[in-house]
Amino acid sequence: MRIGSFILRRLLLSIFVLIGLSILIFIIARIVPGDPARLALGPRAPVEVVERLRKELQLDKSLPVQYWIWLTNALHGDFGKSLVSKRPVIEDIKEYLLATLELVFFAAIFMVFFATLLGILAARNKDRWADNLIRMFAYIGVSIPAFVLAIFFVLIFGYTWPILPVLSRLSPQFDVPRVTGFMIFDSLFAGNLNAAWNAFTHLILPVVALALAGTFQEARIMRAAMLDNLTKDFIAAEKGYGIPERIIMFKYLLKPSMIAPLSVMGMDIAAMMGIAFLVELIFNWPGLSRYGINAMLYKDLNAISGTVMIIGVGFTLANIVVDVIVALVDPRIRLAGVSGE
């Protein structure tokens, strides 16, 4: 009963997240020099049809009225036309959402492995070379921008030694019917083997290239709680027991060391679609948030309110998946979550 009373208070919150994050967006779409008719229809466009296309898109009308319609749309799924492909916007979002969330998915699978296996190897070889050398690239990866390691990706294993493919999800020779999105499911689903393992390849440089900085970051979190926790009392007292140090390292030293870097880690998964857009570009990786960069670039109001939206509900949801897993971890968060303490 208390973790669905902390799971409600939760979705609560986000929903006055959800509003003024729609508010400000709303705002600011329109706040910006240009107008999306003109640009919509080009500079030599008759003056009376961007008129007419001023009021198709309401745009003659006051702030508040254009939200309170845009706002009842959007809550049932009509996010409005695209000014660029001239399709719903709902549409677009659909066919782009998932293969971000793919990217996503993986990474974040890359991120939880790799950070976890990581921490661990350096803390149980704290001031050794393996904990030194993890240190090393570690400072190393947190500086690099991800956009910076697409490039070298692109430029070292796509063209100075091209043994992986840098660009799209799948080799024009391959024809996957879509049923999940995902194109390395979709392709198992169909029983195409080969077009699973060239989906794969594709997804390897982009998903490293997003997750690398934050599995360094999370390998750092997590060395540090482990060595913290190794100076607590009920680890001295399982040590004075006998218990062999690989049961204290994995089965009582685990647990409690994953509260920190859960909760970076859900922010960065989060954050991943939304930093995404530059590692979709280089790889042209066809997903949501590139989509939204080129709205942006020409205005397309309804395409970006709508995407900023959809990346807002991920973000969002990502969070409270965390803080459930978190408090699961830990009882004391989502018990003083429910009191209030």
Given for the second form:
Amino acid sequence: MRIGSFILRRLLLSIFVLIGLSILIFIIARIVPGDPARLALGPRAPVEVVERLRKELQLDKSLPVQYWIWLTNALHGDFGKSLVSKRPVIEDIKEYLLATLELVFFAAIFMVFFATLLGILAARNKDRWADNLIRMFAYIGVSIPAFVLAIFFVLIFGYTWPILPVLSRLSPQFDVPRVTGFMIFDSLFAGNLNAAWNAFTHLILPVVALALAGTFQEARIMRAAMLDNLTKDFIAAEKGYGIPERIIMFKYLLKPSMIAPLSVMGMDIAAMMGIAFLVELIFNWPGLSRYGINAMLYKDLNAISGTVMIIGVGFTLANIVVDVIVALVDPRIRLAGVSGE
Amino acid sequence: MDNKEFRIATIEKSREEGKWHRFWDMISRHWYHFSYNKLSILGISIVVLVILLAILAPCIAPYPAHAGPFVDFINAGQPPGVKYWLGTDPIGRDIFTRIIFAFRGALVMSIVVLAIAVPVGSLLGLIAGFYYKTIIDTIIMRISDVFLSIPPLVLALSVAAVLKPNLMNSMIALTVMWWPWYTRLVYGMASSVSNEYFVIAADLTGASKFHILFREILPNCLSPVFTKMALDVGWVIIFSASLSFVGLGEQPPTPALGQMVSDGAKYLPELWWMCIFPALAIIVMILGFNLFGDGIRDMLQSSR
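Complement to the form predicted alone: the form predicted in complex with its partner chain:
And the full complex, kicking off with our chain again.
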């Protein structure tokens, strides 16, 4: 009940944010670049043709009216046609979105799993070599942009030591019918274990490139939270009761220590949708981000606004999910959220 | 008489010396906190080195002409060696020279972006925090929420994409993306500080709004802002390298680190030095600024 009204409140707030985002995107993609009709037809098109297209695209109306038309179309899933692929933008988005989600999904799993594991490891071995090694990797990891890491992976695993595939989602000899859009699950549904394994090997490098920097950072936060909680009274009480250290560690210490890393992880996972723009480009991953970046390079304004809007919706939803998970773990937030500030 | 004048002069002199002494005292205390972590010293060394290389680029670089439209097919694609320390690209330009010149763009970028985004963002956060729970607060904070509702890199890329790709416009793109973070930060502190007694007291004694905002509230919010600024330089470099990597930053022939990496990636694995050395330069530069930022944070936290 309480968590229900918390979710409702967050959803209502995010509707306002998304309306604001649509205005921002409208400004970026429609107003800043100048006349869309002239851009679509090129500088040498005759004036009458441009005028006709302006009428057709309803660009002769006032800006608020244009925005209203754009918004109602967008709500019906109509972002106009892409200049590059000559198809409706929404079709392109449907085709590419799941590949990006697959990448982010597995990167999130990688990040949560290894950040927790390394955090526990560092906290248990405080100031010993494992802890110092993780600290060092955290310093270096945050200094390597994801695209540089991706380039290194391509060089190492593509040329000097080719044990992992570096391009696309699946080797061309496999053909898997599309059910969920996630290659691994599709292959498993088709009963094709070889294809599933192949899809998995294709995932490894992009996922690691996407998640690695954040993983070490969160391991550090996890370590700090655990060491902080270790000095709290409830741990001393449990030790006093003679509860074995392993049980204290995993049953009582882990949950309160997850709160701080969880919210940072959530932000990082949501931000992956942005970083994926470069990683997908390098690994030639046929996802929405690669589509978006190509749209940006060709100034394909309809595709830009469609992609950015969809990513904004995904980002906002991801943030809500994270807030809900954090609220489930931390009762203080949950209760404060209901009684109001 | 003479004696008295002499005494006054000595007191004046020692007062002057006292000023200097206190100044040095402050510096050395800050330096103590800063250099407590040896990694901060590594950081500041890298930062100073990069800044010196960037400023003195035309004097230090072995082949200054190679930072522009220069062609020398005889020495094209040379591997790293004595003549060209980090090798040359397929049209014979020295990679080392181009990296040094690329530092200039990266530094100018971070200075300009932070110099605009920090004051603007902080000012808006200050105003929103002062008018806590009024319509002004709602408007400013909801607008900043909108800017934070897409991944930062996506926002920067799309702004840079609709403008003409060049250094100036990639700065605009990053500034557009950067200010809301400072608004959030200052807002959080300003809204709590504005309920403190000294602010209420200033208000009751008839101090102007300007005085309350900038003399009472703002100084109490500055330390975290400086900390964030020091830590953000590395991030600006990452984002600017990402923009120039996809071709939305500085345009050739002027070198930029991200652009050099993406150019080099086309010639992998034969001309590996074209790609690896600019990539390492990015990493070292960001590492330096991050360690420096950590040092500044430790310094500001422990001297408070």
